[in-house]
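Only one chain is included here, represented as structure tokens and corresponding to the form predicted alone.
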Amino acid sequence: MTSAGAASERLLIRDLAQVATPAVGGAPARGAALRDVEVISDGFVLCENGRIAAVGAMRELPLLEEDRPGDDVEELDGRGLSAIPGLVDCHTHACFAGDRVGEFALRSAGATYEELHAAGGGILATVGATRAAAEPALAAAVARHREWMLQAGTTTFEAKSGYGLDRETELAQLRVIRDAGGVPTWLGAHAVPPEFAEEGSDTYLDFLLQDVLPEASRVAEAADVFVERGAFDVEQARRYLAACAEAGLALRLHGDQFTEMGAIQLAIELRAHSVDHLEATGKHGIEMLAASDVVGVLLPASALFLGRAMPPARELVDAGAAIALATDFNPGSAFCESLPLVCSLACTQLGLSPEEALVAVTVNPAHVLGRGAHKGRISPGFDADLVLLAAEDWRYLAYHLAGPVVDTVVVGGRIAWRSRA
């Protein structure tokens, strides 16, 4: 057998203290299935050609022929470690230039998100910096952010445009996200740019649908819209999303972040994959979402960063809704790339169990991104994306608050990052 780090199409991770994986047979998981996590003690995972070939207890490990030509196996010592599926971040804004640290300081002194947005800060501040950046600079930024996410255990990430709000920058964002291996989502309807301030949001939507959508639909996999006071109302969102669906894009919505404006009803009506945020969602919205196939994507790092109420996760789960967790990684309202930290927030602030948090950062977000058939579980035939945690109990994923919990990340059956040489 070859030593760790050598090139091989087979990777054996052996002597793991635990292997923990959602046990659900289908996605999205909801109700009791959100807590159904299979844990194997003293386990192994065998990866072949980028897929999981076998997983089980060490006593079940089949004999591997060491000397057969072309059948070398790279071994990785898992003693003292636990394995979980590669984490899936289904809501980020990872393609941007500049920062908003000055805005962060103002908010810390008492300015609200809405006040900063109305004063030309917020989204539009990042739009200016992103428009000024050349495409190679945006590519470098996404590569840097992707590495941060990888080191936190994220092996699959979605990223949105929405910091261009013009044709060329929006398309450049989508290309950069796609080329970095991310799942690109077109968020042209994120805000109204300054050049359309007088004409208004309807005229801006006309521009998006006529001049940007045809090309955006050839690069993006989904479309998103910010349904919120000061952004776009339900009728505008319906027009935008209906056109995007006609162009072949899956549908997503930012909804109920600050106010309930009908985003959940619209998401259900248009059969969107998800509605994201939900900090302002009340009882009726919870009931509607629970009775639908739309996944509620919860972003507790954003609520924490902005000092707002947390989304009603426990109520949603108890009502039977399908939920996912994501970082909302962006420069203004959630400068956080860590899904382990999000899991900690889910358990300490949202009332979720470690099992529910694990399913909400693996199986369910993979479903939101249309990858539920091959990502999010450690199961034969699934992509060999794994995170080895620096603990013998997998629940350290949420338990070790903002700690160095990730030891090794495997993507496609190859070691992509290690915390130690």
Contents of the next structure:
Protein chains: 2
Amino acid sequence: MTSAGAASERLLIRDLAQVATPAVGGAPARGAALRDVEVISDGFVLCENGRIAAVGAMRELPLLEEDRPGDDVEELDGRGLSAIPGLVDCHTHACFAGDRVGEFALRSAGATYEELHAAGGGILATVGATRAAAEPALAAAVARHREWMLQAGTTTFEAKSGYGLDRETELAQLRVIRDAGGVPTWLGAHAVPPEFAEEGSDTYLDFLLQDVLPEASRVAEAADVFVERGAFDVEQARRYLAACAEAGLALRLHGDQFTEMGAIQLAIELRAHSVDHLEATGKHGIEMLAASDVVGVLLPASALFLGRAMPPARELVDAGAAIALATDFNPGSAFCESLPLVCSLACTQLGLSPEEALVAVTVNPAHVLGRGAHKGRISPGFDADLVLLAAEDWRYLAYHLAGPVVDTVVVGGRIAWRSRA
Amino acid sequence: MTSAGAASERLLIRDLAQVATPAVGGAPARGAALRDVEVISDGFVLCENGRIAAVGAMRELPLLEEDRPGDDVEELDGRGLSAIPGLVDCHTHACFAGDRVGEFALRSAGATYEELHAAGGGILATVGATRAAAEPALAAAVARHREWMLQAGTTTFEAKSGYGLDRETELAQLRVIRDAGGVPTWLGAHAVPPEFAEEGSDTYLDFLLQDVLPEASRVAEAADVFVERGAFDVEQARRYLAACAEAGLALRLHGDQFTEMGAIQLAIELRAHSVDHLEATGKHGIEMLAASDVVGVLLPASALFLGRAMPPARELVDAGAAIALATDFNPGSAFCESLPLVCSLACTQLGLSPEEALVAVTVNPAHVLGRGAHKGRISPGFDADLVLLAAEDWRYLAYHLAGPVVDTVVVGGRIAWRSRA
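How about the form predicted together with another copy of the chain, since we already have the form predicted alone?
Below: every chain and molecule of the assembly, starting with the one above.
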């Protein structure tokens, strides 16, 4: 075919065993709507100029081609494969230097997270390594992590600062994340750095809001805070987040990871996009969250990595809450960038179905990141971000535990990664 | 270099950040010896004619090269990588047709293993699919599964029959496993097939021992039996295994997966190589096993997949038992061929250290398979089966949860798989 008008870039993926996509629309799916997945057998997806132009059954393709003659179209053979939307990881700490493999080994021998933190390990160990790294070294680390994510099917990722805790490094983290194509979240309120140990956390927050926020708010899209014993309490989180909202940032919270401290109430009060972790959330918190518009972001790989109890996912969904699933990728408590593993954990540890898991790693996290209108579904007009799974049944995404389930990743209508040469 | 004598095939892997190998010798490591891992920094491994010829620190290499001039040597750049022995998976059911992804989805919605089994799902579903497959189709399935295992660093795998439960299919399974380079185990006593439902399990065992064992014992290396409610009891297992031992087969048992029925005692009585699963093993069983020469094979990916309690690994090791870790790869209860994931689970769910996990996926399972004298260690004279990990610290094997941790796999001194072109 030749083009009559302006050249356009087209990719036709044909003969797919299945095309599976969340059917939900303009808001995060909640409760029963989390199971609303459309599956087309023997299907195709047509991408055009970076967007989905059409999706349907192969038998409908001739009609479509009659309707749309024109440009050359690149064809991709989808036989034996199934297509799902590109995965969206809405909670990572992917910008860091160093690792914490030594801490991992100590924990396997019985040390607790809090003990390791108290012993100078934990977050502050990564803060030291990240401050010591030059910006190009951080950029190289994020590029490496992004490549790992891409291999695992993640086409959109959020990443937080929070391993700088000083002006220079926090801003460098945000720039590096943005420049790598990530969605940058400012997590200045992750921990109190050593140089503020004496003056205390309130003085540290003063510094953050006066000296870092003005510039951070120009790079980041959202702000996040770690509400936990030893980090920040609800009053401090309110002050920090209110100032961040004032500066135009969307709001997120780390809450109920180890202790229920009121993070859910605060998230609702401040109309946050999400409250994340929730391993410790009880019945009252579940009911409050379910009655709100705040998305609960669950991080089962982190619970597994730390050997702790899983978040109450089934109870949240049954109560009518909107949930998303993310990796929490970070060097200390979840050295895991794999959303397929998270989906396996969702189905084996959280009592979620493959359908619920799919919605929770695509359209719902896209909403958390303010991108629900154009990411997370295979639907005309949406960004052409796709994962082709190496199986005829898309549920292998969760079924093939830690297996080589990603065959091909398409980003913006172009092949970004293939498992085979 | 040129050869003075007969041509030999040499591969030198140099500048490895670390070479890590179990230090244990002629018997499975037990108790504290499971932590006995030697780590050489800045090391090399020299392979010659399929065996390890030398291993050491780079500074020792010039001396070695003076001593051994001769053949051309292929060099592999190990910078940024660490070497461990090729992984040994001593418990898989890798020879099957079909899948059980529908059952997986049902289980995620709350159905139990026993309920699915009673509803005609479970093992017998795979028996139907496997009986219906022609031998070349089974061979293709095993080849695909073997490729997955290789990508995950498994260089030696065991696989069981047990999805035929008739003469023809059981023998076909064993041949296919052997011809794919696997270690075949005859698991005729996996379940009672439908055609024996009326006559009962004793009559089925008569059939197995009279009609299948004579030929099965010529192909298989070991026999295995599923000791469990709804499968076979201890008396039946004793009769089956005693006949198999008589026919020259090594002995294995599935025991204590859901119910303690005396499998450990029987394993000890019959001098079995291993007793596998042990999720339900209590204090008395732990003590008995620890006092015996039988290896306890733990399958945490299966416990995770089924959402059940983990086996008492820490208690077994502390009591002085010899343990191995395996995947249990099968379509129903552990669709997972990844020993790196099993190592991550060992460190996060079983309370084992990275060192204990390494020994339990290398030299100890090699002993279970009767190959402890030449597989599972990086030591002169051992088979040159190696995994080069994509990290400077070998403990990333367990630390990088579901990550792309395998860079290169060497089997018999030759590169069998690389993650990069």
